[in-house]
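One chain is shown next in structure tokens, namely the form predicted on its own.
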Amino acid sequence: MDSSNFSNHIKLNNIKIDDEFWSRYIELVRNEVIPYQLKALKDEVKDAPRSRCIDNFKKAAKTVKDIKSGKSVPTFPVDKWEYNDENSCPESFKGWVFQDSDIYKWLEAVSYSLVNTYDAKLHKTAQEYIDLICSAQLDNGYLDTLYIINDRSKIFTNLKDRHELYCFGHLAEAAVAYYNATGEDKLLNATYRFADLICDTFGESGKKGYPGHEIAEMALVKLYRLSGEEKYLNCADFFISERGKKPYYFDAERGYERKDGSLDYFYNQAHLQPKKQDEAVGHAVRGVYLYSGMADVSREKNDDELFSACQKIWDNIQSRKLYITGGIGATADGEAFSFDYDLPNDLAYSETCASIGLIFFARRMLEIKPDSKYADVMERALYNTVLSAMAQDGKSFFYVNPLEVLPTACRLDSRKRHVKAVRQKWFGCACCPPNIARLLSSLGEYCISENENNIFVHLYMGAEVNCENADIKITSDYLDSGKVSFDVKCRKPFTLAVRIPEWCDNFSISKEYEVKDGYAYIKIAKDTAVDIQFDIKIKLIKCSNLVRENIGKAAVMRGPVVYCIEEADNGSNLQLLSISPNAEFEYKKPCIIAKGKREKANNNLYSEYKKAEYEDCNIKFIPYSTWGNRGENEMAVYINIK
């Protein structure tokens, strides 16, 4: 690894968007979005189904409180995914395993959302919430409402299913957030004595265990990067290296006898020693998480073999398992990676989570080896599957974003049961919605990043940005005309190096410069202004024809935005439509217009072939980013090309 290449994402304080396009989702994030998550995580969302996370909290709390005064404290089983009415206690923990993670994700939203608009209220409600959080931690560190409520002697024992670590990762990232957002460390101090607990528990002189749902890797290098401590991240670097290690320590920790070579695990990344992996298996989520933490610690150790498994990994990713919306997960059976090519429009799965853990994937492998396919991958990720999955006015959530949809197959296809037509207001296992809002309130820590001699842009949105080398500002009409301008005011000479999008086939930048893996470099040595024009057209764009959903037809995008048809606009069974390859598209924001044709119905379930009859309609295609906000109807991504 070339550790001159290596560099830093700018810090959300210094870094302030000002943005026609971007502004409004931060500002619907702090102001509509906390507010209702908030709400829904106190259960108090009318209709919605309940989460039962502050809850949980509460019950850990007073188990504390018990245990510290010497009072008898009752035990629960520890044996199962989700704990609802009918299958628990009442006295019992509620919800799904990993339930303590949505506040976390919570406090990391309102974290960055401080930096960018200061809110006294929101700074006092966080405070109450860490607050009863460090109330539930026990006196060795230990801080996950399951077991604490549930059974502490059972606390470490199924690594593979119960979610400890994955809870511990949320904590972690979250208090390093608020810590960073506010100096207040109350929550950071009960997170490190967590991770001290944890590194005490695991390592060559202790379980060789590692996380069944990965987040703890990239949250202990976090913790690292903060402190200094190095245990942090040799712990992270221990469960890489150990996992998919024979025997399997899954295999030990539920009393399986593997009596021969076997791969297995998959689903949890952990068939093989990640350093020996080139395909992107199993669960989505974990994956792109776990790629994440691969990335961090083949930086910090500077280790070529794992940073060469995260290429593979990587290349895998955009050459075979991509949606063209950034989606990835094609499969419902594990939310997982399916076969290469494998990307069905109608089952996708293609989880929120998984494309804004592919942003995470994304970001750090930039900042190792500027690499515009990179940011290709997480601008299309971020512009499309990360913004459908929210409605415009952020009280209601996408899960799985599918990229066709018939409402009746929803409701009476038990295949396609996992897709909605319509965005759902909570969610049991609620994952999604918090990691929209921590993205989102976050977005300026993915713009931009610098190293000792180089300032890099790898996304374009308007902002004010304070740098080591010079302050810029950005003027942005990058989704209109593709223009975007630079103020530069120098304090040293610096290179600043602009992405080339992987859509664009002419540009002019109003500097010299040489290009380099999709980056054009442009020497710096005083105050300057840079100017540059994105050729920004409408194209049609094929999959491969390896993708057996997508034969005969193609895609419409503009930019980095991919557009789809709705029922709303162009009436039902939109699988009638279709257009020329040589169509006239009219754009008219944010919509696109174009003449095509319409097959007539044939209600005739079998006929001799003939030559289907057509009559010219117009269609409109509107960004899939805003499909399903005008209640229950057909949507396609694809379209017949004749």
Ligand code: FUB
Contents of the next structure:
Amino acid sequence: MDSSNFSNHIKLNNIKIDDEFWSRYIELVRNEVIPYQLKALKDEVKDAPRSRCIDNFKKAAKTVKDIKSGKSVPTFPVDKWEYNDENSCPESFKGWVFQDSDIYKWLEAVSYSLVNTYDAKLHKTAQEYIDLICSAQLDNGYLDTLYIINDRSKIFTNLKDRHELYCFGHLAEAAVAYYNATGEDKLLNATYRFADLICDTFGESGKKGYPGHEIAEMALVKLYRLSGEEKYLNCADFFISERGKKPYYFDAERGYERKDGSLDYFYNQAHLQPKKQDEAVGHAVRGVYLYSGMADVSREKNDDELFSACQKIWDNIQSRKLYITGGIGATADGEAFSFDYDLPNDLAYSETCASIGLIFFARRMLEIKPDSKYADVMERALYNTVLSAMAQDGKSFFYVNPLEVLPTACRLDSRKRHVKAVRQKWFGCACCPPNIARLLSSLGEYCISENENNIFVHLYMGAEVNCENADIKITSDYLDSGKVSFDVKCRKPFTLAVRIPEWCDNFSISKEYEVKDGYAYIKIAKDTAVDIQFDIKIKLIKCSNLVRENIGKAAVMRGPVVYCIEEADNGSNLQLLSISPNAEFEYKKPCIIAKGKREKANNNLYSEYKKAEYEDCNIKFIPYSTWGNRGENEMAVYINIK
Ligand code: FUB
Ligand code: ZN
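Please move on to the form predicted together with the ligand, as the form predicted on its own is already shown.
Every chain and every other molecule in the complex is listed next, the one we just looked at coming first.
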């Protein structure tokens, strides 16, 4: 690994996004999403599935208090993923096993939001929930409400499925973000105590286990970077290198063996040691969280073998397993990566969290080795799947992100039960909505990174940025005209490295530059202005013909934005629409109009072949990120080309 390539993202307090497109989303998260999500966690959203998250913390706090005062506390089973039996004891844990993580993600989003725009009331609310969380912690540092409420004797006995280390990971991410935002260390100290317990429990001389759902790896690296405590980094490293060793830890834990090669190991990416892996497999969110942790540890430990595995896995995702929308995890079976080129449109799983995790992975890879391929995917996932997953009012969400929807099929075809034609107010398993909130409120951390000699621009958003070598005001009209300007106030000579997006065939830069790995490097020695013009065109994009579903079809893109057609604009039976390969497109911001044809519907199930009849029509395309905001209707990303 070449450490001179390493860079660090700009901390949120050094970047203020001021962008026509993105500021609206950041404000939406602050004004609507954050308050709405807290209501959901308190079970106050009418007609929405209950979360029970805050309730569980209250119950755990009571259990801890009772234990401390010597009262006997009851025990309940810890044998399920979800505890919703209304007949079960009201004092027991309720909801999915990882429900704690939702308040942690909420707190993380709040922390970023406080840095973007301080809000005293929100700060106070966050303090109240931090007090609640800390009151639910056991004396030895352990903090997971399922086991605290239901059965203290079974702590860390089912790492494969019960998510204690996953909830710890989210706690740590929240604690670091909150400390960085406020300087307050109550949550951070609670997290260190839990982290210390984990470090004492797992390791060469302790349990040889590792998380069933990864995230602790990257979270421990964050704790290490903040505290300088090597044991946190070593624990992350241990979790990664132990995974996949034989005999399998998860077998020992369960007391029975699965056949070698069982899909069960692939699900948790535990089929092989990570450094030997070269393909993205198994549960997609688990996968990308692991790969992010691997990238972190490879950087901190200068581990070439581990980084090389990250690169191979990345290339496998990008070249074989990535939807045009930046979605990953094609199959609902295990919420998982499927085999190469298996990217069905209507059966797609493409979980929101998986695209968010892919963005985490991309950023880490970029900060190890600046190569535009990582930022291109980051941009694709962000502008399309992530934005699509939240309604325009911030109050309903997609968990699954299909590329084609027929509402009747979602209702009547059980293979498509996971696909929803309208966003949902909340979910029993609500991992995605708070993940969107924490990503969008920390967007500034994804745009720019720096090292001693370079400032890298990965995403083009209007912003004011304070870097070590310069202060830069970025004015961006990236999505409309493709023009981006930099007003640079230089402190020290440096190189401004700007990404050339993969969608752009022609660009001009007002200064001399050299291109390397998809970045144009511009030497800057004094205060100056740099103007970039990316030629932004509407394009028809073809998918590999190894993806069976998309033969004879194409998708419309303009810059990074993927478009789709909807029934609300184009009538039902979208499969009958086609455009010519030379279609002329008209851009009517943010929509696109093209002349096309509609094949006449044929009610005869079978008839002798004859040339189809068509009528002319106008076809309207809208950004994929905005589909489903006008009620339930058909949608398709790919359209026939004839
Ligand atoms: O297991 C925790 C989260 O719930 C996963 O990341 C999601 O895929 C959902 O299964
Ligand atoms: Zn999710």
